[in-house]
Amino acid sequence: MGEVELSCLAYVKMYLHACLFPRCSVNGLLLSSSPAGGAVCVTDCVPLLHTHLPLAPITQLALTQVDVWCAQTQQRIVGYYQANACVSDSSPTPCALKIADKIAEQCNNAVLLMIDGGKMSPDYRVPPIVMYERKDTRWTLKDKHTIMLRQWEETRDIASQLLDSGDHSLLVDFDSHLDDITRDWTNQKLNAKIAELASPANDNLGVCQLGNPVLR
């Protein structure tokens, strides 16, 4: 598999999801609005659960609804993310592997992303993530030099601003939606807030590769 690029929007929402439920394992789906083939660009994510992650019926319901929404919005599911309740453990759980396998059946370049809770400090130099790719029938660590997040310093600052202002509470995962179906799991309000804080894309601001913090 080639390069994987993670957008500001996708990273910030994953990070806020983990911060909103710090004592829970959380998970979600990685989306792309780019066509299949070539590099994977993760442009958004859908936060799913913060309770009972291994519960198959809820997961299947969420996958089905997200799949329908993606078809309506010209997006596709390209991966899975998870943060474990134990911050010192960033290894994929059986639940993570099972859902990632299901996604890989439909997406050849699917990725499995684990959030490293032990490195989620506001001033960390590189994104606190561990990414896996599927080779044959196994998920193996992906080369850090092929994982990029443009404008990392700005992205990190946006996440911090949203936490400091309390706006991370705008995030709605599928769990919360099931508790109150009036809550929007597509997170349009939060998406707008992130867009408001982000500057226009500018390649000169730099690309962060996990193996080489903030290349300019």
The other form holds:
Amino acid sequence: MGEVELSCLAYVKMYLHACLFPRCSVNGLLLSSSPAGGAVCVTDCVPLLHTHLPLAPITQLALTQVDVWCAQTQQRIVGYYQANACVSDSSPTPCALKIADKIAEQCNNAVLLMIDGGKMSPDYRVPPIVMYERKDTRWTLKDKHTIMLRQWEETRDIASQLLDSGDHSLLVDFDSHLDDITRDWTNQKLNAKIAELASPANDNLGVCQLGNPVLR
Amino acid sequence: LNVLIIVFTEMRDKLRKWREDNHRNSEQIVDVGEELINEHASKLGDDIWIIYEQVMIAALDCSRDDLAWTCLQELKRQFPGSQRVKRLAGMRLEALEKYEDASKQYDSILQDDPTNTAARKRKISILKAQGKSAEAIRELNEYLEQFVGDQEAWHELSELYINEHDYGKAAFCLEELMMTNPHNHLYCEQYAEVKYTQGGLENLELSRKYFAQALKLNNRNMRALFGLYMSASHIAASPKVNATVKKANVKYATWATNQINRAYQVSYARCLL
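What would you give as the form predicted together with the partner chain, now that the form predicted on its own is on the page?
Now the full complex is given, and it begins with the chain already shown.
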């Protein structure tokens, strides 16, 4: 099926979200600022919850609010990510499938991304993620060769740097926003920090296709 | 010299506060605790033992087995044969994912003292860590038959049921908690969320009532405020309700909207300051 590209910004925030709440399952939405049609470019993400993922009210609320924000900022919800608390099992839970289904109703080639906690170590060589796409009402594993992360090594280094500096605690998910509504779930501050650390884009360096070793 | 003493007492008091509040801010505890132990052990007096315990558990949380091991050795030396220290040794085995050895450790505690609730709960934690939810639920139910007043256990059980999508049973656990903690707004709000998730008009109305109750207990609970708005809106929109009920729920939803808008306005003002 279609190609999916995961931006540095989206990956780093997703990864930091999982690191910020290591004892909880966490989830969030994947966004795209590219028009529909062709490859899916995940350009950003919104971290949602770290408590009670299966419960409906806050999830519904978050989906509505993110929808509104997307309309205002010319973005679309193109997918969903989740990291399970139990690292030995990174398969999508019923709640993950449900939310992904809902997203797929509005977005043809929506993706479901599971972060594999078992593969998150300080020196991991490949992105610890598994992607699923919808084929005839079922979510099936995506061919690794269709998933791309540009500037992978740089992305990975940025994530490590933010963890080491403790800046990952800047990340606000929707749950945290509800605990203190002065906190910004669009994460403008963290976005700026990530942009600061990212060098000017160079398409030829460190492109990572999940199915292949890193190209140089 | 005075500055050093102030710093030391501040650190010790911080640790005490975190202990009393049962905070799981393990990275901070390790930071403060390790320095306290290394630099100021002699000044701590008998406090040192409880600090060793607190720091050890935090160290396990941060994968600092070196620090955990040091604390454990000190405690073993001071309290040989203690069940409490045995349990800590078990927790270290858990952190190292040596679940069978950890389980044996807890079994030996239970052999000497079958009423040791800590050991029983650790065994259930092992099941949870291994992803054996059904077994964990079964064991926790058995535990609660004997120790019916254990709030922590009831809450843990409600979380396990929520993860299994067994909302009816989760609601039952939260009902137990609300009965024994009628002033706790969080239990009310969680109960309301479970009811909302179960769906159907009756459950929606119950959820609205409990969101409202949570707000009565804490008018700053944003989840309860949003929950009130959403449940009232859904009820008002339902074709099954009569005009009176519809009108009332529109009123509740409108009230909630106003409160939400006000809360955000206040927060924006605060941000600008």
